[in-house]
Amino acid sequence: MVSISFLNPLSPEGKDIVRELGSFEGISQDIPQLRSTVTHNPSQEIADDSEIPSNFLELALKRIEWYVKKKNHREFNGRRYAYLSDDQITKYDVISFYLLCQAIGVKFGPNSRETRVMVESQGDLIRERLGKLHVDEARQLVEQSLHLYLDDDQVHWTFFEELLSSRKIRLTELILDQGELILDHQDFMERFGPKIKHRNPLSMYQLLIGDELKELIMIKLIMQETEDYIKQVHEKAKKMVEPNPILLELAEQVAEVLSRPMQSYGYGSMGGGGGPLKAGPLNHQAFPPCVKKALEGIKSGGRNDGIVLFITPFISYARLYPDVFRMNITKRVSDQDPNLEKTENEVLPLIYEAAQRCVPPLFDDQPQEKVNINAKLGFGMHSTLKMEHEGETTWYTPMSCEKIKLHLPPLCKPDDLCKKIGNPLSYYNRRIWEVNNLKTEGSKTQEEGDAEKHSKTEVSGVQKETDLTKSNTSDPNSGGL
């Protein structure tokens, strides 16, 4: 029987495994049983010895590496990480989970990119493992996990306040009756069965709840508990004189995995715009037609969506994180702008100017939209940007071309390049790449021109020297033989 700690390391069984380990002593020593489990997994595909984790620390890094490559590698081969779904590694995996949480909590804290990757990777790994289990076994583990959190038959929706506020789950995903969560089949039938007409109540239960909703809630609860645990570690670390060096070293290795160039994950080029794009000052000439038109001011009727939902995400990502779609890694504004200087001095002024040019000016009759702009940047419903509020909402990504056509049709006046891309930010990145490429080619052309001139000068000099030699050797009065 698969242990519940295989899905939830924070379960009582998982905590028992950690207690049995006792200390950090020998944490980096090779574990022959782990290597044997990995190499003998029938689904495992191993390219070389470096792909085999030999100890707790290496397994911890493989967990993060799996997630990053899975999200970013164009030719990701899941069979090279098949051992992560093998319940035979449970006790090693649980230790590696705690090591990761503690390393990230000590070094980076709860609001870091490393924490978000850890939480998201744990959720993805649970889904992966559930998909490899037999249906009945998976269902039983989900029921056991839910029982740890929902030990009361009647759970009010406010129990999920933390999940809802962190946007890990939406209220519309829950089935409620008088504010109480409905998951159990019998409970569903008693409450809704008599009210369902012309449909099979059992089919409705399977459609609305079934295994899918239970799995979703269980996964999100474990993700939230993982995040809470990292917060606890971070708070305790503040009181430490000096954190364990093993954790600090592991944290640095996690950061290294996350910062590896995308070329190592198969991202060498993109439609002629090769290489990752670095954030830099905005180039207005590279803006797509829709953005240029919106910055000139939007007439009444499309002002709110145009400024809050369109211009705010576009300007902020173009300035701070233009490579978001290629990198495919969720970040916060502070990850790219730690002091919020660029956001407050470059991003917001441009957005406000566009809002002022609207007819009528947006903030004149709707000043609350400044709060909505902050919310779309990820700082919650507050009038000012403060780090303590970041994460209360999501940093919205730029609206796609299809959505612009649908919601803001007056802005969509496509040019030739528009027909080749699907998002205004992709347009901007392509134009920026073209400008940079032209500069490079221009520089090369200049260098080639200088080289050609230099070559001609050298050839000319050699020619003169040769002529002079000929003259000297052929003139009997030159002193030659």
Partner chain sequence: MYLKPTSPNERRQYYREEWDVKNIPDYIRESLIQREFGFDHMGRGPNDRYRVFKNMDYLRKFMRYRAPFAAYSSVAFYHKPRRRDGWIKAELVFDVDAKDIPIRSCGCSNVCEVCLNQAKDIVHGLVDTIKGDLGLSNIHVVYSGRGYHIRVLDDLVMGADSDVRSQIVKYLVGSDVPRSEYSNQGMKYNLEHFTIPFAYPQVFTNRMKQAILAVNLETEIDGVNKNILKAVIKHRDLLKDHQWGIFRKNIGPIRYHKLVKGIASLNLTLVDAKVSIDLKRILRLPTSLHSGVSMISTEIKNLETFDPFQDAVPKFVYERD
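With the form predicted on its own in hand, show me what the form predicted together with its partner chain looks like.
Nothing else is written out below except the one chain.
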């Protein structure tokens, strides 16, 4: 019988396993039984001895490595990690889960990329494990696990407030009636059965709720609990004198595993794009439709949001720190522009021009908005940018597409690329990357003396990018990318 802690290490069974282990003593010692379980797994492929985790800490790193490689490596081979879906590793897996949460909580805190990866990897692992189990067994485990959270028969949707707030689930995905979440078959039939015409209510239940919705909710609840646990660890660690060095070392190793894909095969929003992005002069042609529209000026009612909250962060990050989401390291404007020269000469003028193009011009009736722009750049509520004020406010990161749709709906006129991204800055980076890539490809083919052929074959269907490259080289202001 598979233990519930195989899916949910935070369950009472999981906590028992941790209690049994007691302390950190011997945490890095080899566990022959773990090695044996891994090597005896019939689905396991092993190319090198280093692929076999020998202790809790190595297993913890393998969990993260599995997730990162799966996400980023095109030729990812799941069989190299088959042991992660073998329930015989449960008691080791639970310990490694706690080690990871604690290491990440102590060192990086809840708002870090490490936490995000940990939480998402836990979700993916559960999904993977459920997929390998027999249907009946998976169903039973999901029911049991859900029961831990939803002990009452009737659950009001507001119970999921945290999951909704962190957008782990969408309200529109839930089947609601009179405020209650409908998961149970009988409940479903009672409430909706009479309304369903020309279809079999039972098959409708299986399609709309069935195993899928239950699994989704269970997984997201565990992910949220994992995140909350990391938060708790972080809060406690702030009060502790000295965190355990084993945890700190593990945290370093996690960070190292996460930085690997950036060096070798690209990570994050670039979707396969290579190498870190360098900040460079702005390329107006690469701006997404919403930014282009906003730069033309905004009508009364949307002016403040459009200029102060949307354009200011976008333009400043696009010019100074386009990698912000990929790097996930908070910076100040002066870290990227030490003497504020680019900010004063390139960023602010563009924002001010857009502000003056508004109807009516923004600063005519609201000159105080200049102060707000400085505040969003991190320089406090002052009329000029001064280094001594930097840090009084935070440098706002660019609004997501979701936020723009809510705050400034008229600006959102998505094109094809928009569908693939979630933030206008990712759009910009993607376009810039495409231009760079085209240029590199172009120079390669030119070297081969085959430039004409290249433009006909490889660039087909990407007219926009070709225009971009052109505009970039012909526009003296745009500089070299």
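Because the structure is a prediction, the values reported are computed rather than measured. Residue numbers count along the first chain shown, from 1. We call the rigid core the largest set of C-alpha positions that still match within 1.5 Å between the two forms.
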Query - Core-superposed comparison between these two forms, residue 186 Cα displacement 2 Å or beyond - result: no
